[in-house]
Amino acid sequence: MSRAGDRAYVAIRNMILSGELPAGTQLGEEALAEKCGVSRTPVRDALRRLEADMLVVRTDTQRSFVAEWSLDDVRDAFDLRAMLESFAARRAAERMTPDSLARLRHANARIAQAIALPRPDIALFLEGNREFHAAILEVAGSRRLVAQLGALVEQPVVWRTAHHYGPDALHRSWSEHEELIAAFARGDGAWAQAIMASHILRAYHAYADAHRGMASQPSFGKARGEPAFALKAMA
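Is it possible to get the structure of the chain by itself, in the form predicted alone?
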């Protein structure tokens, strides 16, 4: 893909993930080209790539829309992520170095800092969380796992839902990371695999509970033009 195509892809993807382009929004190439500062051809290429990422759907009439995800769709993504990322955790435990372990501890310390505030800093939480899981994948050393998980890690949990997580749910995520670090420090692949699987699936149920609660509110979703599924990783 061209540099302009990459720029359009990143810009449109960020607009979808942030909720600026809500689920169900029609994506006009001309309007997007103007927003991204490129021609229509790079936008067309970017939309094809986003369609492969399952963030965009194309109709029989070749019109593109922001994809809408059902709860079943999200569960499928979590199930796949639990299988793949738990395997990555097992591999990482067998390959962990002191430097990589220090990186994991640093990432989880950032999460602890984010959730210790009177009003948790969700942006800092998400940043530390991404760093933590990315470090595990890096240590696992499998390009195929990285390729398979690349799409899933950005798709399981609604970004807006993160702002509805209570202190207990945020602390539980940090605590599970601490247990993963303990397994990695001991080189115990089976332990790390079991923790990661339960960590991902617990995150799904936390998401599902929050989503159902949000869906029952009159202000949720399309009633105010907000995204039903603007997707980011939380586990």
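Numbering follows the first chain given and starts at 1. No experiment lies behind these values; they were computed from the predicted model shown. C-alpha atoms forming the largest set that superposes within 1.5 Å between two forms make up the rigid core. Compared with the form predicted in complex with another copy of the chain:
- Of L126 and L32, one falls in each rigid part of the chain as it moves between the two forms.
- Between-form comparison between the two forms gives a rotation of 19° for the smaller rigid part, taken against the larger part from C-alpha superpositions.
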Given for the second form:
Number of protein chains: 2
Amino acid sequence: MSRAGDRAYVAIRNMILSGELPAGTQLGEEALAEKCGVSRTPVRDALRRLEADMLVVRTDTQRSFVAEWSLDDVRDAFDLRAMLESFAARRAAERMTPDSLARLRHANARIAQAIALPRPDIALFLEGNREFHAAILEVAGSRRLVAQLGALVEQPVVWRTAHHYGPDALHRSWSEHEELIAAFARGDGAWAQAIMASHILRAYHAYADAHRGMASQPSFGKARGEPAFALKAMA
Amino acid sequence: MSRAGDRAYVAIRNMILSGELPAGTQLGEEALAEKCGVSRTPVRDALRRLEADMLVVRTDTQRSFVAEWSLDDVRDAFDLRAMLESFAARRAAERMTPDSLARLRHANARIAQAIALPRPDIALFLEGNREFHAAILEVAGSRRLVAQLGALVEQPVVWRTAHHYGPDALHRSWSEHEELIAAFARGDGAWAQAIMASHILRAYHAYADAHRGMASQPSFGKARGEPAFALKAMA
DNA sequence: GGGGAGAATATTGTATACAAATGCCTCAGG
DNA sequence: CCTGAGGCATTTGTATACAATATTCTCCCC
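Please supply the corresponding structure for the form predicted in complex with another copy of the chain (the preceding block corresponds to the form predicted alone).
Complete assembly follows, chain above in first position.
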């Protein structure tokens, strides 16, 4: 953790994901530097990383803005994630070890615990969910896959979305994880792949349903479809 | 083109891809700055971008090295590319316009011209090939897909590999492009997807065959399999 | 009133200096 | 000979100043 650079990255990221910096906001380096209490140099690094995460876009003239997310963009992201992560699931099924399988069971047990409470503990659910998907990715054993999915899978904000999920949706997610574990236990790559694709795409529709009809934020750029909130995917 | 930063990026990238900086070489910022005739600041930017391209890796302590490419890594990259680009082909087939189709035909005509010569013009082949694949990606119309494939598809160096391809391999590539055009003309996404996957995976085996038994470069790190040359994919 | 040239302003790009951290080498102790 | 602590050399991180570039505003001309 290189102090200032990472602090700036986390700080700006949080400002974007929390909505403090709405989509379309221009990100001046100097202003951000002051907000983060560092100089422009680490802010520049942070902006570059956020750009790679596609949370920030740069104009042809190097001005940075908080990225817009049209509904089409969100759909794109989920499609891509469905493809990549189901591919990862197939690979993982073919390489699964008892240890990793135990880790998956443990993660999903935590999810069960989170949603068993009278009032589901969303934070715990998200933590278990993250661990579950990360473990699969690790077993898949492709550095590239990790790199490409990294930006898509991380779920720092989902907060705003996750709280819209009902107990039934949460339970279905847990249930699909159980099915994945079954596929992994049998080493059935094709099965795991199919479940994962379904898992992700169901999550997309849960998202779309939750946000259907919600107020659009004032738009800025050339978004193609209906503007959506800036946030990351969850499953 | 922000002058110094991009110059550094291109310069370092070329040094890596040409083999002037072999895999495992440590990349000191100061040394690179001097080589590129700029200061460390733009070099840092360039290193970050190259890291995103996975041409450079950083240790936990922030030292940069030219990335190692085991044969497994290369296989991974091709697998991923096959998946992403065949997905792009399906989308493209569903959205193809007459203009774009014409552009594809034109690009492949240039390829035909390049390989028709008594001595194939590899540079022209690569240029046409790049244009062909870029056009498909553009029609696919997914910003994320572009971003994710960008690092994989670019073929600046393939030089070292491409020259190992025989006239037959080059002709087969052209022929597969023709088949893709046919699928696009009919708007058959599934067909286009299948051809593209086959196209990419064939390219992988052409690569693997060309490099089978070639001398390994002295290895540096934790590469998992047999070390391979540092280069990008082609199809 | 519209449009454009040009200055004024704001923003990003680059270089440099210095601070912090890492790695390496030496040498003492066992 | 091995081990590890300490200091020296190297490398990266950060801040700041200045240069280059983009944007905005103003004012003049049509």
